[in-house]
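The form predicted alone is given below as one chain in structure tokens.
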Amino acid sequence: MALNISPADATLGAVVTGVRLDALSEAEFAAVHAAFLEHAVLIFPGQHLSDAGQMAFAGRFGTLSIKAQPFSNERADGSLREPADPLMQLFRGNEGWHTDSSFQSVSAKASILSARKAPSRGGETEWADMRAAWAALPEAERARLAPLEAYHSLYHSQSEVGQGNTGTRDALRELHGQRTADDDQPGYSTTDADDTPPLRPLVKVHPDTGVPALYVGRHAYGIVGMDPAESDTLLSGLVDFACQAPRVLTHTWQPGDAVMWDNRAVLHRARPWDPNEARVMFHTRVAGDPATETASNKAA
């Protein structure tokens, strides 16, 4: 069977077959990343890579700042993770809007999510179109948001979901404690909560496409020079605003299914599902340039 690249019906995303990841050819991978840049999310159903096989795709975009990380409520012995878990907690937290690791000094290029088990109902995954949202933007709107920026911070948005400080660094320690022995980066960190927070600013322009999209999301917060409750209610309301059709995906998880996806450009989420059933992912995540995607008060 030839490649086959169908676009989504929302603005954003293409489903991908007719392909093996894992032994894409130059011209194949070539056509990947042109429909990635293009079209943000990718969903190539029936995949069923192995950790090897889904490192080795990554790798072809960049340097991997997660390599082999299990996003699972399901513990090595097979028993779930009950609600209280301070795991279960982080994983609720991500069922808000966001972009992989702006709450870094780097934040990401490209995530990738492969499904191991999933749920009879629920734990969809879902992404919303910033490009298409900030063009959505009135022009006034647009020169208003275009000076912006935000820190950004996962212990900040742990907060708003009522976990702790204490409780997000014990979530980060079971998270990493699920790792492959392939995973050698250090992946997120448990301590900087007491560090300055990464400033970004509220709008991305992608450094290949040179589309400028809304970056925003659970992660950020404070925007500077504005009172905390008036930041909060653009930032709220962008994503609101964001966040709705025709610019929201939704994929319903098969064991075996892997998707791609553009953080320079998307917004994602997980949605609930039931906590007696399993849901065990497998992530790898590609860093940014730096020279891109470096904080603006991070740099060296």
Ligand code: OGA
Given for the second form:
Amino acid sequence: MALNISPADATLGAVVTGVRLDALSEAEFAAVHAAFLEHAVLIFPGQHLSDAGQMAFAGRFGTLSIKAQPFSNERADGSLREPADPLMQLFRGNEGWHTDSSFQSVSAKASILSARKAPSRGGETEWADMRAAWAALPEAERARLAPLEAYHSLYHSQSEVGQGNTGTRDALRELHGQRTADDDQPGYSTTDADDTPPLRPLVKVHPDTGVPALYVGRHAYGIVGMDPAESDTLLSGLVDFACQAPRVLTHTWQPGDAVMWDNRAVLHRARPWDPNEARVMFHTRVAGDPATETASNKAA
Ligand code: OGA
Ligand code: MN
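If the one shown is the form predicted alone, what is the structure of the form predicted in complex with ligand OGA?
Complete assembly follows, chain above in first position.
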């Protein structure tokens, strides 16, 4: 079956079939890479990737900052985590629109998420097109936003869903301890709570395409030079405006599906599901290029 790329009925996203991600030829990789830059979210149904296969595919796009990490409410022994479990609170946080690793010194390039077990309903993932959102803003608003910068912190965003710094740190430690790859996952941990969080402009010019995108999401807060309440109102208003049709893509997971997205161009979030059902996902993350994804207040 030949490689087929079918654009979704939205400003972003495409479904890609007729290809094995763990055995891509150079020509297929070039086509997938071009589609990734154009559509920003690629859905690959029925891949059933192994950890090694998922890491090998992701590795073609750059250096991995997370290898093959379970993002799961099911423990290795098959029991389910309670909603109050610190790790579950981290996953609950993922139900807010965000872009991966914006709270680290070097933000993420791409993420790959695959489903091993999907709930019978709910638990979808959604993506929103921040290129289209930026383009849809009135010219005067773009001019006002362009010079602004916001801080990004996981401690800030987790506090918004009721998790304190200690719980957030515990959850991150546990996530580290769960890793399935044999070596380190450099850079997953956040900055210390008392470190200065990374500062990032509200507009991100894509390093490969040159297309500007609104760069906000739940980790962003505290626009420099602005009253905190005014900053919150502006940032949440931008997310509300941006994450609407036709800029939103929803994927309902089947076990075996893999999805890759461009964190430099889209926001994403998980949708809720019944916590009595297992949802077992594996996440691999490709680090951003330090030359273009380093925070403005951190050394490249
Ligand atoms: C992620 C994430 C959302 C989901 O993998 O980075 O935010 O639907 N996932 O699990
Ligand atoms: Mn995420």
